[in-house]
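Only one chain is given next, in structure tokens, and it is the form predicted alone.
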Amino acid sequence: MKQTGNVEQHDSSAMCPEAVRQGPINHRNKWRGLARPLILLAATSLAGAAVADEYHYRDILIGTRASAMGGAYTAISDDPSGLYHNPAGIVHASELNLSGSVNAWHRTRVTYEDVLGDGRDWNRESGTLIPNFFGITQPVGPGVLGFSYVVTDSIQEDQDQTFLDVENRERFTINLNDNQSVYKLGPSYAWQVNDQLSVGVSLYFHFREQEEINNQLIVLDAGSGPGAGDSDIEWRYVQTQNDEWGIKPVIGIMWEPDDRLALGASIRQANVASAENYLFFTCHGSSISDSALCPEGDIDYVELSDDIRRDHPVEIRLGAAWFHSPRFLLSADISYHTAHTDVVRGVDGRDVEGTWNIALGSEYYLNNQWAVRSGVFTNRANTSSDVVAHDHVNLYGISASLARFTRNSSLDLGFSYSRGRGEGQVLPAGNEPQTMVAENITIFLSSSYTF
């Protein structure tokens, strides 16, 4: 087995008193600091790309009517996914409302080209149904009460993929299983200033959880041929898991200078209470060329666990509605995360940018039983597009759906969708970045009602 490994080593246990846990072979003092590096080569290779959602904030849009307006809600939110959007809102739901649960199919894909020679993509792709939102609001005193659950993203990767005729490869595995998921569940109120102005808060319950396998075997042909038994095999194995949990406060603002204009404004920030994070590591490389999978050098194994919290960025969003007739209604968001610092991502953590978003919506009822409503939306990167260490893909978007109304009840069926073209980081640091293209769907049905 070949024996590499020319990476800095540190000191860990000042890091991560007694978290380490390592081979018991000869390799154990060499790479007792390697822990956390070791994080951030599993980040940044086949064998542990982290998908892309972690770099965006708006990979699915929070329930029925804002879905389909591009997620701008801000300045409308009077049913009960305001709850989410902006609590103040919910003070013009002057009955008791309920707003079933948002089944959404969401699917996601990502192709990083010629990855493996010309012609030969890579693509992670993810398919879920999910339950993505349920709320209800009800008056109560001089205001609004109100409960809500949302699943802001979700992913489920299960794939299975096998290359053959690779150069100078025989063959080449990967195995991945990707789930993580955000839950947000909690109680709201909003209580009217005035005509014109009414405030609100949620304060939501944050969990966060995700788990990933990631196993790749390469082998080798030593130049003889497939098949003539001087062939040579690396095996990566990777498997990380991060929970947390804590508290999301939303507050919202509405201000209505008149009749047909409306302004809203939140702010939220998520604050992680508890923390678990864990790793498992281990790489064998080849002893008959350079290794495509380890080339930090081969690793008996490296396990590290440690309650490491991370934060979050403030969320700002601001919103203006245009009700220009009773039956016509145009809305804009704009929306901004700051930057911050991800402390479990890489030796130092990754540094997530500053990203602004902007939805466009519309709504229009045909009659009094149908509705038509559309957006547009963006999707933005908070990873930097100077230095590529990390998958930056802007993506846009557009949404729709159809409503139909009886006396108490709706039922909307609708869908929203995302593309863009960008760069990634898939092959071991030092290469050069990979083009790539990402694309989101997810198609909603719900159901609305009104008591």
Given for the second form:
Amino acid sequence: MKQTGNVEQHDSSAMCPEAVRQGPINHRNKWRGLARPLILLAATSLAGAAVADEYHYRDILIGTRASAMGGAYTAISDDPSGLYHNPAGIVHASELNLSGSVNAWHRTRVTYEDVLGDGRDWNRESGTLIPNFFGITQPVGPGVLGFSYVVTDSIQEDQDQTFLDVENRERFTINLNDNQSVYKLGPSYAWQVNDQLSVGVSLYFHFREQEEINNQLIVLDAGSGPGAGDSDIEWRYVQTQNDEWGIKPVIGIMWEPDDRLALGASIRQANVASAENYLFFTCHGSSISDSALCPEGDIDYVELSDDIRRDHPVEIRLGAAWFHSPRFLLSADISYHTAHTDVVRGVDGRDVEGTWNIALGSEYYLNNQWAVRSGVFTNRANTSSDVVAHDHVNLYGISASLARFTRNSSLDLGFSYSRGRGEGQVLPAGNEPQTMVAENITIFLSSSYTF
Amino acid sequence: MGRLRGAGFILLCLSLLAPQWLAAEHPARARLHQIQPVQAAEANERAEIRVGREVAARILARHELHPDAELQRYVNLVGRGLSMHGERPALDFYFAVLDSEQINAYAAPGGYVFVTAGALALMEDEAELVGVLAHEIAHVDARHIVNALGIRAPESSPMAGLTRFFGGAGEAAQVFFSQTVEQVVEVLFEEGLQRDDEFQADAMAVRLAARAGYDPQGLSRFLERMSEKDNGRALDEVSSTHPAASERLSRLSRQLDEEGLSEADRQRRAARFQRHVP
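To test you: the structure above is the form predicted alone. What is the structure of the form predicted together with its partner chain?
Below is the whole assembly, all chains and molecules, this chain first.
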């Protein structure tokens, strides 16, 4: 991992924390030495992980059929969404095929239980309308050419909340604005080696953008320290921005040893070519209370930027599909994301665990015009349950859709829902881990056309 | 990236080592909505044929077959050869001569075509026979009756009550089937088809005759002779079920001119016709 770092800092007091008092630092290790206390500071009030979602890999399912079948699509992949799941499968999309998918509504909700005292929870919610897939396939030469655009993750949080009488706080206000999206677009080509075997490759341009503004204001009750009898405030403002781009090749293979059985596999990894990370931190400490934000009554701010490129895991997918009849099929997927070291907001590292996920899907035609699809899937956390600094919630989901077919087109209405309970560390270190519940729901309306 | 390159190399090797002799098709991938339009079309055609067969039986209940087997064979040969140039060459057409003095011809759905002995007696050559048969083939090719009465396979029908139409399981379905057959018979013998369907069949017949190498004016000559014939009873049926011959002739004349078929020098096969038709 290559990086250059630059720290611009401004002291207003000799009482500032040690990390903030350091002069300009260009060496990575020293920079990290500065960054860690800042991140802890950022977590002093309520911070938590970004919802989207460095802790999970399957928040948004991609493609019309695949979404409804829990994402169990590696061994099917015979329509444009196969460009993403397993490009080898698109050799079976023998006609010009156009597919678009609109996630009419994608919502995430994370509830940190009882973190505000008196049984009060803190909720982080995101709702976004995203066109998350577009793909087209066309037979060209001996194979099939395709192009697809995919949004694999998207979060739009805009939260304004005020809590009164939270422990020794008269008023606690949080304003959170978090926008994150991961885009992929690029061409694919697949060719059939023989009637049993096909191979394919997609070469995606990978782009990720994230910007978060987290503003928290605490009005403290009058305490017993200096200035007793008067209230005071603590204030913290954090702005982060991370952009990265690179390439993400997907290599796929499909083997069909029997006319009803298909086995598929794909492997992929995003390789970041360029990254820009930015952190701006401002705090104000109270004069009447011990503050972990800033010393008494002081205001400090720090600005950090770097071009540290994140490592992404290698993802391996294996799938099987049983085409029982033209009316009924079953599919199953297992996927594995390798362990690696991540960089959070450009300044901090964490060890990401290797993560397994499974999905099962089915499709049943009521008649030649209507079909129902369903699936179950896991979306397990890539965090360790032993490290409480990062949310650890394993999600388990279901999906379903109703499809209507006409001569050359289809229309799907469906949903996917996943939920899990785990532990996180949204309160300052030293507190017991907090119980948290995470939910994702996507309601999608999509269509495809064959010419 | 290195790991991906390695995996790609492995996949490429696997693909090159793939056993080519294990070739097999994968029809199982086809989903119901992809294959059933073809199946539905086939089922609809089967339904059409079944209705046509029953209608043919009703026609034969009204008129006996002409006893001359050689005549029947001759008309069948001409008709089947002609149908191969039509728009539904895969459909098996059956032709028969009815022992009736009426001057008419009928086409039941599914390719069952009848011409009366009275009509044959009015013809002078094979091109005129072809003109008449081509008109009936055109009705079948264009599915005039099928479309007019909505004859289709049960799974294609929007009405739930039709779902067992040809399954034979429901009494209601059998009643509906019988009613459909009755409606077809009424169309053929009493109500007639839409005027536009008749004109379209005339136009298609001229082209079909020309494609088959016959004089495309055979139908016009037959209609002219029919209109000149002063035999009210023999023309009752055709008069009530078809537009006036004069209007048909006018349209045919215009078509022949527009399509450059007026001067067409094609076969009439009068001698062969007269050998087979007494």
